[in-house]
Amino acid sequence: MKHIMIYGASSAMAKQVAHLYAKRGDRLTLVARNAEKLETIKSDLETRYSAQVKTIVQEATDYDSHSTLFEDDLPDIFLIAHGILTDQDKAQSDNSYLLNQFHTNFFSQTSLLTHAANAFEKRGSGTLCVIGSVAGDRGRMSNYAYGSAKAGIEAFCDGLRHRLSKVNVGVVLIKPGFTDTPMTAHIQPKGALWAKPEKVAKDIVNAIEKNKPVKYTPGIWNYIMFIIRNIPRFIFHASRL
């Protein structure tokens, strides 16, 4: 038995990673705003599973109380799961909502992996993984002011995987593509491309379980995000992707 401790448990598809692990037989610790969306997943994973389940009720930019989650009963796997699908109109008029998206996307984040990471290299054991988007691969008009968000991520961890290495710590980023949410409801309409939050969970299951430094969910996104990152500036910006 593992304990696995999630952040932004209510997100879709964090609620299908702790389906994964509590039917595995893991013990889980859940961490979200709304105290009553966390009691509901925690009651549906003990019916269903005879699952452990512990709920902490934690706003993600409340910095302050960040450190609190790694005193005691420190998790073998940590995974980020919060966001927020920034509108990129709104970013471009209102200073503050672009600010206040960083705080969630970006600082809070990063604020969380130090407090873990710091924690998980005194013992010399554990997981931390992150949900980061394919977003981050390129700036693009519609989605600059979320992407690159997701791409301070990236480097984050990918210093942090370094500065990790030499201890048995792994530091895991995964980057899905279009996922069918709630938070992605308003899009429309949705493709081939589109996967489910249960076929992303599965893959952050394994991605874990590997130790893979970077997952890309679907893998066909891997591809296609190849073939974006390396069009030549001119090209991209004529194409207005």
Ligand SMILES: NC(=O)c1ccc[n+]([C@@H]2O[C@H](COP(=O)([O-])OP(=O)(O)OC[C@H]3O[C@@H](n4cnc5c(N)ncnc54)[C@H](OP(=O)(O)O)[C@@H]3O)[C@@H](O)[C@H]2O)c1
The other form holds:
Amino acid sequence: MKHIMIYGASSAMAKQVAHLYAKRGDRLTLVARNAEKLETIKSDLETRYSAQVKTIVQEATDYDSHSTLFEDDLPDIFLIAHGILTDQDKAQSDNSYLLNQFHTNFFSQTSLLTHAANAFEKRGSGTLCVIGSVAGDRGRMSNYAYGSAKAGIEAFCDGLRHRLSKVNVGVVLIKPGFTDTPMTAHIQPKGALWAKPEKVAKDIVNAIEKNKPVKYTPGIWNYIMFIIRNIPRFIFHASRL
Ligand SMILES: NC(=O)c1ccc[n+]([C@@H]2O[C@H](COP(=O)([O-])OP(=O)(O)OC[C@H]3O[C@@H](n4cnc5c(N)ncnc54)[C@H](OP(=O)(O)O)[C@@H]3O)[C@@H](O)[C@H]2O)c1
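Would you mind generating the form predicted in complex with the named molecule now that we have the form predicted alone?
Every component of the complex follows; first up is the chain already shown.
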């Protein structure tokens, strides 16, 4: 039995991950900002799988509270799943909105990862996992405020993985493509490239199991992003993608 801590546990992807771990008998600590949502998820997991579930209410930008998560009962796996889809137009006209987005989508992850990494490094075991995005692979006019936060997370994870390569601590970055969750509910219509959170969750659990440094999910995004990253700038700019 492993101890899994999931931050942003009310996210659609995270909920599916929690189901997979609970089903196989692992112990869960779920962290989210909304106590009511947390209680609903907890009682569902307890009813379905007789799972052992602890909940912690925490707002991701309350930085002072982050260290308390790793004081005792250190998890084997720490997954960070929270995030918001930035409104690019608003980010271009409202500077305080733009900066707040970075608190939720970048600074809070780096703070949590740092506390967790220090504790895992001291113990000499564990896996850290963060949900990034394919949007971090190349800045685009339609979503670079969101994408740049995800790109920052990737560079942060690269460095952390390098630092922790001498101890038995894994760092796994998940890069989902379009996924049908509340975050993207306003985007219509949803085409063939859209994945369900259940599929992404399976890939997350597998990637953690195999200690994959970077996992695109579904796998087709490996190829799509290879092409997008390599489109010459003059074509990319002409395309207005
Ligand atoms: N959906 C996609 O197409 C897609 C694609 C690539 C990457 N991603 C990434 O996947 C991750 C999971 O997103 P999702 O698609 O599962 O969306 P979701 O269901 O909307 O989940 C987003 C989660 O973030 C939490 N959150 C937002 N701001 C927070 C804050 N300040 N403090 C604490 N929690 C906060 C939300 O909490 P509440 O429930 O309280 O609102 C919610 O649990 C995110 O990092 C997202 O960027 C999503």
